[in-house]
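The chain below stands alone, shown as structure tokens; this is the form predicted alone.
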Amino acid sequence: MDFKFSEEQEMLRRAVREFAEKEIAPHAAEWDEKDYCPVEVIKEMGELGFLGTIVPEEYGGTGMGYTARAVIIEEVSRYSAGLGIAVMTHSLVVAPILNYGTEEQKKKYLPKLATGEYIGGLASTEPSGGSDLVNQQTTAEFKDGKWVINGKKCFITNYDIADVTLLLTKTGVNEKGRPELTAFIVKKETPGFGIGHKEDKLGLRSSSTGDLNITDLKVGEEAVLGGRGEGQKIVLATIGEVGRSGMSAIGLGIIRGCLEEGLKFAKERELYGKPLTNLQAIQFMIAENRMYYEIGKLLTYRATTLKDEGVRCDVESSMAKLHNTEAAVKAAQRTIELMGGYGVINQYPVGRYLRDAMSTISAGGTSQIMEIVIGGDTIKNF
């Protein structure tokens, strides 16, 4: 087994790290405090090719794949997990268009999404429940040659900055008596696409999250993605593999941030005339954070490597997501303890890391949902 990144991937990591240290790190605390999503930085990342890694070159992307995407998200989330989830969510419309779209849809949307001219989003969660995907209350009815969509979505990342949103709806009942779900590609300027309430979040505050109010929104057949009744399959596959591997990369970035910040503090801080790193108790904390990072790294990049190879990886993505988001919370708590009184001072970023880490647990499926996915597969196949 080869656990090494390719030379191209290492070059990408260095380029993104340099960008993040220059353009993200100096502003991350301010973005968090002001609850501001830096759209201009996302656009700049698009211009640099960072948003088009999963898009083939023929549609304006780099074609570097999902491992490259995770590298970018990890490096961004090292300093701003909020911006990381905004960038990650962008892929949740890119991937389904690439995987299920018509040639016309691919040519229309992918080049602009790859370059950041368009920002993307996915709207499936509703007030009735996020994990209960089938219980959609948003409806789409075909009238006079148009689909008329009505409903409300909540907790939608990029809700107000996305130029293109993949919108999940109920279009009827299938022959088995089950809800028929259909996905639509909707542009922000479409009449009836209403930007609603913005959520004031605990963490991930460098991203925008809020409601969408859809009222008599009309689109043609060309907006249907993958065909009528294919929405459940499309959204579950997108969240299960693209979303959760992306969330695991965000958690990984937070863990690394905790590891590096804790190590830096312990080297510089002296106690009884010696650096904290001389104390075994501190070494234990650093070792545990290092272990969390290395485990998370293996889980994350195993899942994305499988995805790049065209192998189903929803279970592997769920394991990575479960471990990394839970471990990120523990790593942040441990780093605060390592720093003592300084750990709760907002001059340092570890308090933000803790809030961000706690906020990742419910995004893309709670830890309990991950355990159901992993447990069910284990019972069936292990």
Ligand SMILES: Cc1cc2nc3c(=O)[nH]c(=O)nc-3n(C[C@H](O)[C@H](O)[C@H](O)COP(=O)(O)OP(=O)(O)OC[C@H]3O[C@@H](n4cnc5c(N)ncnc54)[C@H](O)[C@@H]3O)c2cc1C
Given for the second form:
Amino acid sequence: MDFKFSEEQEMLRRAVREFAEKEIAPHAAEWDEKDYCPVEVIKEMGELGFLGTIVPEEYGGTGMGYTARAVIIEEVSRYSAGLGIAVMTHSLVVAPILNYGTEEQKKKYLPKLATGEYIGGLASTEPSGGSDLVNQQTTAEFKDGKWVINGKKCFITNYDIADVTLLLTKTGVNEKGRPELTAFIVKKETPGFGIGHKEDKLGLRSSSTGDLNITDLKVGEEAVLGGRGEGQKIVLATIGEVGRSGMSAIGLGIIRGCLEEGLKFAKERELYGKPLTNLQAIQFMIAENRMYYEIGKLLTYRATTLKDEGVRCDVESSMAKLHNTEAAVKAAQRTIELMGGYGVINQYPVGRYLRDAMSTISAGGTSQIMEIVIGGDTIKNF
Amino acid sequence: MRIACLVKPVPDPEYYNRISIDPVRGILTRAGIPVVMNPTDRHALEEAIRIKEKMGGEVVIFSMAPDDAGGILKDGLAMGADEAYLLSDRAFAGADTLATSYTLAKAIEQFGPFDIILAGNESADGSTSQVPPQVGVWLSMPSLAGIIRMEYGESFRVWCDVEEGRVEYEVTPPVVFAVKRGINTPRYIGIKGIMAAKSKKVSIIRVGDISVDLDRIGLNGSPTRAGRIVVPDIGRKGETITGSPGEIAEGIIEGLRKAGVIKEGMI
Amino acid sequence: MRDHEDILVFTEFKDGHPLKVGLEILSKARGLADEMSGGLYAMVLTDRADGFDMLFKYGADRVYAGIDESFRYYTGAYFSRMAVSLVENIKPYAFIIGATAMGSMFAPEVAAYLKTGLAAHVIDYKIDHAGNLVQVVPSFGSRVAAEILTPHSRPQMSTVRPGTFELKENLRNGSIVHLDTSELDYIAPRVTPLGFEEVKPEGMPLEDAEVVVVGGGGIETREDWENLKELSRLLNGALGCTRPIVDKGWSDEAHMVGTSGKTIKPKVYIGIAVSGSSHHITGMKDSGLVIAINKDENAPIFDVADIRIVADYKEILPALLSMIKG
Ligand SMILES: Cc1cc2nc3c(=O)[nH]c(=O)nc-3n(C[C@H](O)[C@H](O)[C@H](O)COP(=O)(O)OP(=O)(O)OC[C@H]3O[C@@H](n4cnc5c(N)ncnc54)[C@H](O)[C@@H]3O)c2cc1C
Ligand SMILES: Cc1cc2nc3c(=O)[nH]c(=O)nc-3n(C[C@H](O)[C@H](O)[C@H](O)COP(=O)(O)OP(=O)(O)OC[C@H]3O[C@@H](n4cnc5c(N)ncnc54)[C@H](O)[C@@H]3O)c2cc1C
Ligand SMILES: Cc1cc2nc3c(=O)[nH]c(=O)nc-3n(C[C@H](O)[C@H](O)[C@H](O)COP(=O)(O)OP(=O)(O)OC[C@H]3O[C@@H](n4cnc5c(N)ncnc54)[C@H](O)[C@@H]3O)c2cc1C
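Switch from the form predicted alone to the form predicted in complex with the ligand and give that structure.
The next block holds the full complex; its first chain is the one shown before.
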């Protein structure tokens, strides 16, 4: 087993950390307060190549892979998990185009997505329930040589800033009588692509999440990704491996934030004339946070290493996602306790980390859904 | 244009409040303080890369530091430098600015010639600002420091910050320039740079790899000797004033009055 | 050691006047010269034959003056040649130079030509048993002070930042020795000064003010910054800053206090939302009364403060302003 990051991955971490410390950390609280998604920062990250790690060089990316992507998401989420989810969601349209797109689609979208000229999103969740993904109410009908799409999506990250959205629809029923789902690549300016209401979220507020109202949106055959009826497979695989490993990296960033902020506070704060770190009970809390972080790191980067090697990793990604998002909540709670009264004062960022952590739980599939995936696999294969 | 850029790895300045002195051995403890590229040197490197981008050529980093500084030089390569030399040998240790500048100059000579030597105006730790002009002397090149602006073409125009203004100079290379932070905003390292750095080399240079006079390097070559190191006690036994903003403001004014800086009638 | 040891001080001139730092060094070095029973000499390179009286007033026994049009601005090749010749000629025990912009280019160059040691930014001098000059220098900001010796080479060279030593008059009945500048004709410098562009710092110079208000990285808005300006004006003082304020563009390096900025010793220093990094403390630690306002009770500035106020400046500042305005 090899637990070392490559020299390039280490350099990447230093580079992103420096960027995050200068361009993200000083503004994260303000973005949260104002419920503002800093598109300009996402664009800057694009220029630095931070949005194109999973895109091969031939399509304008760097081909550094999924571990590199997770490093970026972790470092960004250390200071702003909200921006973290905006960045992570971007790849939910990149990966499927790369894996299922035609040569033409790849050439058309990937170079612009890799550099952040286009921002991406994925819309599957509907008011009728995200867990029940198959039960899509959004429909696409083929009429006069065009697909006509109608429906409503909700909780869509980057719904308003995404130039390109992967839209999941129902195009009929198959031979077995099951819904036939098809995914479309849709551009923001297409008539009928209605940007709806914005959610006022508890956390992850540096990302925008909201509704898409799709009315008589018309696209040609060239917008279909991977062929008619392939939508379910594409979206589940994308969310399962790319989305969940990404969400796990967000959780990891939050945990590190809690660990570092708690440690800093405990070292500086004096109680009974000594630093807080002298109290054993405080050391236990710090130890717990450290453990969450180390476990989370192993889980996340194992999943992404498998992904980089082309090995299936949906279960590993689900475990990483489940552990890290839940651990982030616990780490934030512990850290608030560690800080005493200061923990709940908004001058300190840990309260925000708790809100962010809570908000990661259902994004990319709820904890129960993760358990179903992990449990099912364990019973079948372990 | 061949440009040599001097880069010094230093303990991260963000942590200097944590530096303490081991009372028994009388040495500085820097444990746990990460080493970073000297902040001003990033501006020097940025300027070097800009000159290269405009005029063509090559940027070569020179650094005298222990082996583990290689990562920092790799970052410099990722920023856009082409090559790096890390001068690392026990024989170089203990150098003052004269020996440091001599060693750097000898390496620059060996792997030269260079048209421009760019350096930071000061390091974060030693902060003497002495190395760049001294490198100039060893290389028989003129030097200018405190540079806040540069224009390049056939000749160079540079503006040096001085008390109450700026002096403008016209310069014909080869020359040594030490730049201030204000000269530019260094670029962030992007992934393209990191990938490109993969195929660029950090060469470690030992004492045998360059032709130096052994009496001019390291501690032997240093006319200065460090004596005792002390942590000066600059602490004050202050009083804390509390209360409403109004009461605190009164306390401040009371202090100003006692210090004799508030004349009657001022308030 | 010889029976007497002389000290040479380079005193920089501008428009026919010595810069204050040169006089500060003379004031300090007078005592050292007396201790060594030696002479205190000033070296001047200037384009005008004025202003030498001031050097005698602050203790110089002799002035070595090079007067030439080409000394109007600093040109390393000329200045170093003159200094190297003089040093080789009079062989001083120590050679001290003000760490101005010019001195910071000049001193290292001369030291390298002479292959002698140079101690940077000395804050104190002593003479040890062996007769060496002990030069105390700060490092890591002001976190640490180190003693630097140059035991085997002469002269023992060092630089001193403006504002480090007190001015002390000690009138001498000195003489002026003119330096021969004819050899400069054989030098063809590749660096040519084209001119000087004055950048007048806004407000009162920090060094001259009795009260200095310093605003730090915690100052949130431009409006608050303007309020600090108002406060400094009302107190007949100057407004200084730390690095983050320079980075924001609200002030400039001429107003920055610390390692890369000014060393100040006002009667009263008021630090507002300043953390007290060692790089800043270097420049203000010798102030008279130090008042610090910071919302973080653990801010290191409080370690060097006489009056500590743990509070949000946004609450204190309006109260203070309205009280002063009456
Ligand atoms: C910040 C944020 C960003 C998001 N971004 C996107 C996005 O970009 N694109 C997108 O398509 N969606 C997005 N979502 C939606 C997200 O994918 C859904 O919230 C998630 O799939 C859950 O769906 P739901 O909210 O409808 O909850 P429901 O599916 O209604 O679930 C309600 C509860 O029932 C439980 N439950 C459901 N099924 C089972 C079961 N079989 N067994 C046991 N318990 C079960 C769940 O665990 C949960 O506790 C985002 C959500 C959030 C919070
Ligand atoms: C406490 C302390 C006090 C000291 N005081 C003195 C003193 O008074 N006199 C003295 O001669 N020495 C002194 N030294 C030693 C001096 O710091 C070292 O010689 C050091 O190697 C170079 O000097 P600097 O850090 O001051 O560099 P500066 O001259 O301030 O650096 C300016 C620029 O030169 C370049 N540069 C400097 N060092 C290197 C390097 N190693 N590799 C590549 N580029 C470099 C960089 O571009 C840097 O930005 C002191 C050291 C310490 C720790
Ligand atoms: C080689 C080198 C040279 C340097 N030279 C200098 C120099 O000459 N001068 C200099 O200043 N710096 C210098 N620096 C930078 C220095 O290291 C510090 O980064 C800088 O001094 C920090 O400035 P600050 O304390 O004002 O800001 P910060 O570190 O940002 O601190 C802000 C402070 O304000 C407090 N605060 C925030 N909001 C409020 C509020 N509402 N009310 C009350 N308090 C509040 C915070 O608690 C904090 O303590 C140098 C650095 C290097 C590497």
